[in-house]
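A lone chain, given as structure tokens: the form predicted on its own.
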Amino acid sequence: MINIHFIKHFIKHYWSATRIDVLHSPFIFDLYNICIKPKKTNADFIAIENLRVQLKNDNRIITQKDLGAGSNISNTKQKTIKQFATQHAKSKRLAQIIYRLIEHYRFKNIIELGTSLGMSACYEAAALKKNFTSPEIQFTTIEGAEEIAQVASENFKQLNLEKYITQHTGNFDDVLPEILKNYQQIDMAFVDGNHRYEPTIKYFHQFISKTHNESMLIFDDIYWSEEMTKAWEEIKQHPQVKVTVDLFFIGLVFFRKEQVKEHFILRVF
């Protein structure tokens, strides 16, 4: 089925994006050049992308249970790991942007909603490993489906990243409140699951109770549906939000009190 909402906003984004050479914000100019602008690969990227190739050739069948927000009824689907890696794994381009954000801003207290096969978590953990020892960091990733989480666990071990990642399995609505109790503050959260308006706004408010001035939140698929776009627009207007960066596929949220409230649209394609 053609996603008209997605296509319409893709075209709008393409023509309304700000040219980097006319940016007047030093913070966003540096963020773009250091974290977003395509750069050469490194050893971490090569290892993770080699893993992606393996997953795209893995014909094992796994079960996905999509619980949804606050629901006790699951929608069960069976797919090959190859299908999950092709359809759901975060793209190399976006995952490497997230890696550089963690590396550059030295985030070390991180929560991810939506582990899937663990590709984005591998990039996040690799960036953490580059900056810190495992006792210095707190990185939790949550997945709703046990079989998918098990494959992710295998991937973390293959890349020797398991010491940097704490995995939890279950419904975000049940698991997240308990995990948040173990965090004094959050440097970064990545919301990559349950792409609906109400749960997205709920997770946003749960996270901002733990954020600080230098924190960043990332929301995935902000133009995938009318609900997600509605949530994104509401998040942008929240009084604690000072700067947002719309990369179309993901949205970045910052709380820097010293900044004038501004919203930026930048291309990653």
Ligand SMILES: C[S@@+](CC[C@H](N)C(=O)[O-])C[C@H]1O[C@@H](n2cnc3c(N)ncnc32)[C@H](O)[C@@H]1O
Given for the second form:
Amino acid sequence: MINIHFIKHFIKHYWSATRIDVLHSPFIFDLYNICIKPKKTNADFIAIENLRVQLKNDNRIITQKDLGAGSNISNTKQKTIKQFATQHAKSKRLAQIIYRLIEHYRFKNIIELGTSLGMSACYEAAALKKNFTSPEIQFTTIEGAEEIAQVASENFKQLNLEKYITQHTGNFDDVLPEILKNYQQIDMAFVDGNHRYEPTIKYFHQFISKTHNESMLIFDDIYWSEEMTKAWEEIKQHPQVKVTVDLFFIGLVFFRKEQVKEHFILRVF
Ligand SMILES: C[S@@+](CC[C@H](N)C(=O)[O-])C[C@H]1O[C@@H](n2cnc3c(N)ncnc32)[C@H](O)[C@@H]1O
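Given the form predicted on its own above, what does the protein look like in the form predicted in complex with the ligand?
Entire complex below, previous chain first.
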């Protein structure tokens, strides 16, 4: 089915993107030039993209109990690993931007909602590994579908990343409050599942109870539906939020008190 909301906003985003040559904010200028613009590859990217190729050729069937948006349509899905890898994993371009953000801002206390096969988690763990040893890191990724989480676990082992990642299986709604109790503070959280208005706003409030001045939150699929765009607009207006960066497919949220409140729209493709 054609997603008119998505297409309408894609066109709007394209034409309203902030011009890079007139960027006046040094913070956003650096973020763009260091984390968004580069397209250079490295050994981590090659290893993870090789894994993606392997998953895209994997015809094993797995069952997913759908806990997120769309759960009212069908409660359980059966798909091949190939389909999950093609349809749900973060794209190479976006995952590599997230990797550079973690590397550049030296984030080390991270929570991800939505592991799926672990593609984005591999990028996050590989970036963490560049700056820190495993005992210094607190990186938790949560997935509701047990069979998918099992494949993710195999993937982390294959890339020797398992000691940098703590996996939790369960519904975000049940698991997140308990996990948050173990975090003194959160440098980064990535919300990549359950794309509906109410849960998104709830997760935002849960995360901001642990964020600090330099933290960043990432919300995926902010133009996937009207309710996700409503959630994104509400997050932008929150008094603690100072700077947002709309990359269309994902939105970045910053709390830096020293910045004036400002919303940037940047093109990634
Ligand atoms: C888009 S996928 C994540 C993709 C992954 N971050 C990547 O880029 O490789 C979203 C995942 O979130 C999970 N999910 C959605 N809602 C959930 C919930 N309420 N609790 C637990 N898991 C949930 C789904 O099972 C799905 O695997």
